[in-house]
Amino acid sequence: MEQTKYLVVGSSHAALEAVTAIRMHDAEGSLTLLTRDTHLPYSPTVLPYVVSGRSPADSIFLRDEKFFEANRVAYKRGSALKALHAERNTAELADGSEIAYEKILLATGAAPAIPPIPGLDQVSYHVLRTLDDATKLNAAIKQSKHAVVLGAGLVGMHAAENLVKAGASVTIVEMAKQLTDGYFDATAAQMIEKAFTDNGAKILTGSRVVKLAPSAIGALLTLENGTTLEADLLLVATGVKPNMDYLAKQGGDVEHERGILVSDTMQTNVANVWAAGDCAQAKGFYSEDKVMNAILPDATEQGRIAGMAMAGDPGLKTYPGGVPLNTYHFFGRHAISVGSSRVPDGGEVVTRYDETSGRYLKAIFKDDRLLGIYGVNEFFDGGVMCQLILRQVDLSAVKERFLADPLTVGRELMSKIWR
């Protein structure tokens, strides 16, 4: 049986940051990176640009083979984790082989959540989570004339824009009352929706598909209100779920619907097992409740912390809590959201909206400390805003200037307090 000191499962941001953190403290311990993907590591966030053709599929890799050679990492791609046998510190692979480990990081990411719509299994449809998904969708978009996108989150909206630009008739179907629900408020969502409808897309919010069936061109969709839609390209973009099939028989703090529960150092309550990224539930910044914060900056931070903890790095600092951060570019415009949208008792909301220029800003404060900030065509540094929130910086002395120019003032503040 193969043996390794550190086994990292996954190959995106959380896994790669963990590898780097481990090697910073332990240059010699055997290290194996295992992934079901057949490609070199890449970021899921770049896949919309592969779909659009803006980024060639062979130009998006985060690391090359030389990186793994230089860092003495055994990189095993096309090797899925079938089962974790934590009671004997072994990982069983899909081909039946096993790897014994001293410490393991589960950074297995997430997979598309497929809704239980009757007839969905009878029609052809696309999802977008892997590089192979992106290349297939890129090819299909070029042929599509009548496309339907289920889901109006950022994945679905990116794809819908590419379909519009390719000349297809596009309908977006979303169960929520607004598009980009969970990312942006109603005002921002209306601005995004107008950009799409101005470019010819049709958006059906508050709508649910209740049945699908094959049709002459592809798929026939029936909505709850009886409306029917026909599509030669159907994209299902209704969210994601953590990849955790390998934990089917594993005990410990695992919630199979929501993610793997971890401590502030990304450790589970199962000996020698850590988890990070889109499959992990860590504490949120705004409460001690465990949350899924499936964004790139958090995956990076969690992976770094997990790697340091596994290697016993004395410089380890615990996870401060998840702060949502999302950016979105659409039809030459820009939207960004950072932090909480909830207004607490005693909280303050400041908004400004210039309909002529299409600029919108919303900021939420409590005791002059930033809790959340949102903008459309308002440019500010999301990372800086996140730090102002995490550090609970008192903005009372600069609040007016900050609201007038959050990009410049935010960077001024961080240049003085960044440590």
The other form holds:
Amino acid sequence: MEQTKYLVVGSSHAALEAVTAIRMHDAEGSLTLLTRDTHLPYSPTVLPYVVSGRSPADSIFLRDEKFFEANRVAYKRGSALKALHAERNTAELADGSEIAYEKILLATGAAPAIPPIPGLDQVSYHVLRTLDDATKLNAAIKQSKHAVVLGAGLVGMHAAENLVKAGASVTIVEMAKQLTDGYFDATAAQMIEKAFTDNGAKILTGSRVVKLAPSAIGALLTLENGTTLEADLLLVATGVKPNMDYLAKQGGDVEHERGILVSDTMQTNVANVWAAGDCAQAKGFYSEDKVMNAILPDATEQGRIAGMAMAGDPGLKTYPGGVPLNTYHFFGRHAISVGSSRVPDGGEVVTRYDETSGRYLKAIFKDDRLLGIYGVNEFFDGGVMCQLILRQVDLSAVKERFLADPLTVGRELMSKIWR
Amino acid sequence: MGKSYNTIAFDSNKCDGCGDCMTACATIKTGTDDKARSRIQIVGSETDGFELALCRQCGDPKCVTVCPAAALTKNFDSGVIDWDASKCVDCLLCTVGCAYAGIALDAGTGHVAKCDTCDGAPACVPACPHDALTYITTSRIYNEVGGWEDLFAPGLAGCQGCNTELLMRHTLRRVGPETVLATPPGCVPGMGSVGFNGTTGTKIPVFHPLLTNTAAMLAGVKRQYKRVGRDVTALAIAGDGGASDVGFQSLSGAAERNEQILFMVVDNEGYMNTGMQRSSCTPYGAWTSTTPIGKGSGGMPSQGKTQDAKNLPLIMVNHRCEYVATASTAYMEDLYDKLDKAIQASKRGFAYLHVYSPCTTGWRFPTDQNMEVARKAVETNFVMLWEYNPKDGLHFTHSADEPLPVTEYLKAMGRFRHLSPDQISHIQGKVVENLAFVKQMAHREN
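I would like to compare: after the form predicted alone, may I see the structure of the form predicted together with its partner chain?
Starting with the chain above, the whole complex follows.
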């Protein structure tokens, strides 16, 4: 049986960071990276730009074969993990072979969550999570005249914008009362909605599809209120769920809820098993509860921590907890959200909105400490804001100036506190 | 050995917030004078002081790891984090990743923008009217020297943070294996140059002369090598005590005879190896174990050394040596330049190199502060960097204009902690007097 000291499963941000972290401390230990994907490593986050054609599919790769050679990593593409046998430290692959490991990192990411709508299995639809999905969608968009997007998260909105720009009539159907729920607040969502409707898209929030059936051009959708829509292109973008089927097959010794439960060093409850990235459920920054924080910056952070922990790097600092961080570019405008949108008891919310410039800012404080900050067309350094949140910096002396100009005041604080 | 890179350094003490650097950057990068679009951002105020937001070209950059489009890469040749416009998707995630505001949105283009050091000639640096920005190019030395053989043993018994070890390793790498080395009693053999348990601490011939005869003995060794037709560099690395006190007659004699040797003095201003006694190079007011602080006797309190230091390098100029120079490890490019010249001069006659070498143990400062102390000595003119040869005379290699007050240097270490205002003004007076003296010599020699 093939043996390896470190086995990393997955090939996106968390996995790649773990490889780098392991190699920084252990230059020699045998390291194998396993991925079901047949392509070189890429980021799911870039896929909307492959769909739009902005990023050619062959120029998005985060690493090449040379990287793995130089770092002495046995890189196995197109090999999915079928089952984890943690009790005997082996991983069973889709082809039935097994690899024995000393330490394993599960960075298997997530897959589209398909809603249980009657008839969905009778029609053809698109999802967007892999490069192959993106290439297919890119081709389909060019042909589409009537497109429907289910779900107004960032993946759905990105695709909808591409469809609008390609000239299709586009309808976005979203269960929640607003667009980009969970990423941006109602005011920001309205600005986003207006940008879309100004460009001809149709938005149906607070609405759900109850039935689907094949039609002449593609699919016929029936909404809760009885109206129907016809689509030659249907994109299902109603969220993601972690890839962790390989645990279920073994009775689930590795504890998991919505994701794989991990400690502050990304270790699972089972010896020699770590998890990081979109498949992991780790502590949130705002409470001890374990949360899903499936965003790119957190995947790199978790991957780095897991790699250091696996290699026994004494420089390891424990995970401070996930802070939501999102950026979103729409019709030439940009939105940034850093931190929590929840206003705790005794919290303070400050907003300002300038209609002529379209600049919107919202900040949430508790005891003069920043909890979250959101901007549309208002640029501030997200990384600096995140440090202010993590360090719980007392802003009482500068709060008014901070709200007027978070960019400049944030930089001043940075240069004094952690430069 | 890892590669080192050039870098833009910022001295907030010199910045008055004029913003000329930002204008220069905006002009060259955007064709406008819009400071908001500059890649270098000066923040702060007159009262709080000014600071910098600028890409640090991190060795382990977060912006690169969070880029989903592979548009940012660390260039291991230049050290710069390159941004590829053709791959960037304007997602701004890099700005969320960077905790230092080193990459930000340029509202003029809608893309992110960051410092690329203008391909090694940053426009902001010459634009600064106060020298608050400098482009440090010392990496050239480390990259070159890193490939040379270290002729000292890997383990040496130096104090933590010792400047002399740094100097020994650099110097021997530069002079190379065709060298015979003399190390009289002092920190250098104390650290292990003459070895332990029957083996030497160097990979070249080394001997341990007396404090009194180093230059004479080395001169004889060099003459013997010449007689048998071998071209070697005869190098002494001696302390200030061994050179300026009991070793002086032999040093002066060898210089007067213009012996073909390179005599390097590591001036840590005292007999540090034997317990930090004063030497004739110990400055006025300094605490040493033989110039203590206390009640004193006969009603005269003891407040450190009561005499001024001897200016040994100037005395050596008066021997009209082939080459005389002062140097500091805080100014490595200058030091290497002088080392090269000294090696060449030693082929013709006597070359003398006086290196000021702060001593973390004897001067009482934290072990990580050695370069800072060495730099402050030069910035306050407590130490001046110059060189001399008989043809061109004496000239400064580092500007002595606009020095910081000497207290900036004195307060960096414990051996001056007790100084009274009178003592401080005595020292400041001596700094001014020394400068005038060296300037006069520079004028006369030219």
